[in-house]
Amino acid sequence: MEYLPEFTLHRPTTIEDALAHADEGGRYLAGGTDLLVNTRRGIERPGAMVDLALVGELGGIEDTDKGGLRLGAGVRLEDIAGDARLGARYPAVAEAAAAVAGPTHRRAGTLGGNLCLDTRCLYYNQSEWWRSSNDFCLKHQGTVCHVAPKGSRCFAAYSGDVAPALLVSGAEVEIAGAEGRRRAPLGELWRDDGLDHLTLASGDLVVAVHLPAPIADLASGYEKARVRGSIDFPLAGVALSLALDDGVIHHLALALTGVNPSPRLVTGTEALIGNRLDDEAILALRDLARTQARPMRTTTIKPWYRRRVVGALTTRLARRLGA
């Protein structure tokens, strides 16, 4: 890696203040564990950083009038994973801020962070020299993918924990930007493109994420496959929700992370309502996990492989959840 470029920092107080130098072309920075590494990779240039650690707004985990909770976009990934009331009313959500590289990533990392997360992509994740030795590729610099060379789609894939643990628990994302403030359901903020898989219009900032009231008897859960036990980001993720009934299922989501350019909600689940949570049940719950799984040649793993962790993490956290 090579020196940080020379920047200019701006440290707001407001969400206001933030937005006035993002408009100015400054780029947001919360823990920068991704946005420092690409910086140094000379995959970002930032003429302007706008650091948002002073910014109160974005802090805090709070209960809401109608038995959620309010999880502020700069929570560090650490509080979350240790909050008690997540742990209690939406394990998915501690379980993957939990399993989130290391420990020290956790103490920096935040929410927004990750759930902004650029794409990543063994091709693209390099040195300059190296990206440069191979004529660099679609996502940046380049004109080819080397995933898909016969095509002219960026397939990186997005790497998040976090976000498909939100996801399956119904979340909302809180946006600031020109316009004023908007609430949207949560999978509204990426797009199917590793090049460019944020909708945030430029300047546009993650404010908090909005979590309803669970279910009554909701079990949720995240697991995820990576080469080492820690710091590597997901080669596959699986969070799923789920209620039943005396065995019956009355409530079923499933969500993935990493096989995809965007975090998905696997559709087809609905038709599993209303069946009791046995083996068919679940190796068909397997199947829609395996089907809707994209895995590219963005890793060193092999993507046939890929497909077969989402389908083993989708069964083992079936049953855990079923018992």
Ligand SMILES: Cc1cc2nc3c(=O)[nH]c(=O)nc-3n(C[C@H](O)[C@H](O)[C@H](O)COP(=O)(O)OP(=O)(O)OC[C@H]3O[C@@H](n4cnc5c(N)ncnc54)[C@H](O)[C@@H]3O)c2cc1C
Second form
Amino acid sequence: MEYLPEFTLHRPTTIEDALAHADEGGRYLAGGTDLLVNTRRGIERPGAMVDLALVGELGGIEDTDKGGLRLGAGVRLEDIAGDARLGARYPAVAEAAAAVAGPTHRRAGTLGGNLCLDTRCLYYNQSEWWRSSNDFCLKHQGTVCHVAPKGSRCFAAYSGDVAPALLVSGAEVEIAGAEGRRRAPLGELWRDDGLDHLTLASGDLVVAVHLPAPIADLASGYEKARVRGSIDFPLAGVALSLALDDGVIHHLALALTGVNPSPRLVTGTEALIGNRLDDEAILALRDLARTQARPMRTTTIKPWYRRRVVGALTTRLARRLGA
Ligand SMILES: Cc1cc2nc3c(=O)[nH]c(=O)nc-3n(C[C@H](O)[C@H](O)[C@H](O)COP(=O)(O)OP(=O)(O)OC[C@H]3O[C@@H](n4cnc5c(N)ncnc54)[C@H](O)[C@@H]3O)c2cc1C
Ligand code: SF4
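Next up, the form predicted together with the named molecule. The previous block was the form predicted on its own.
Below is the entire complex, every chain and molecule, led by the chain shown above.
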């Protein structure tokens, strides 16, 4: 890795000032655990960064008057993992935050940075000299995708842990930008494109995530597979939320990460509502997850294995939550 290049650091205290600095070309800097690594690899070359640490409105986990929670984008992952309300009402979110990287990353890394982190690929997350010796690639400075050389798409994988857990919890995202504030279903934050996976307009700032009040008897959880258990991105990650009424499914949501350019809710789960959570239903859920996971050769681990792992994690989670 190279030394950090020269850049101007702005330290605003309000959202308005942060937006103004971003409008002048500054890049938002939260915990820096993704952005600073990519800058030292020469992938990012921001002339200015906008440190979000002093923007008070981005902090805090607060109860809402509708029985839900508001998570500021600047909340540290360590605080999400340890929050008793999240642990009791949205365990998938707390489990996912606890599964990110290692303890020092969770102390620095924020929710907003986790949702907005760059997509990842074996041919991209490398030093400048490694990438240059490979003629770079389509995602940055090159013309060919080494994963799918005949195509014109980038398949770099979105590999944040917390997004799928928020998706199965029905989260909405609050964004501030040049046009003012807006709220949207969290899934609208991403598109299926490894080159440009965020739908944010230039300068848009993620302010908070809003969780609705959980329905009665809701159970949720998150499972991931990784190479190094103590500190690693998901090769595949699965979040599930489930509510049973006397063994019969009356709520079901499943989401994946690490296996597509964006995190995504698995479609087709509504067909299982009204069924008992028996082996047949669990296998049907597993097959839905497997067919909607599209891992490509973006890690050292083979895509077929990651697809099978998605199925295994789904089965394990369904059995755990069903019990
Ligand atoms: C060794 C290592 C292992 C890791 N393992 C994992 C892992 O297992 N799981 C995982 O999910 N992540 C992992 N990470 C990545 C990273 O630590 C986390 O995703 C972390 O949550 C990123 O948050 P941050 O605050 O540090 O983001 P930053 O690096 O500060 O920012 C990341 C991106 O988000 C943008 N951004 C930040 N905040 C906002 C905002 N409020 N609005 C709009 N844009 C914003 C930044 O401009 C930047 O583009 C790992 C990183 C390392 C170095
Ligand atoms: S999927 Fe292709 S274009 Fe995208 S980062 Fe990997 S090699 Fe580059």
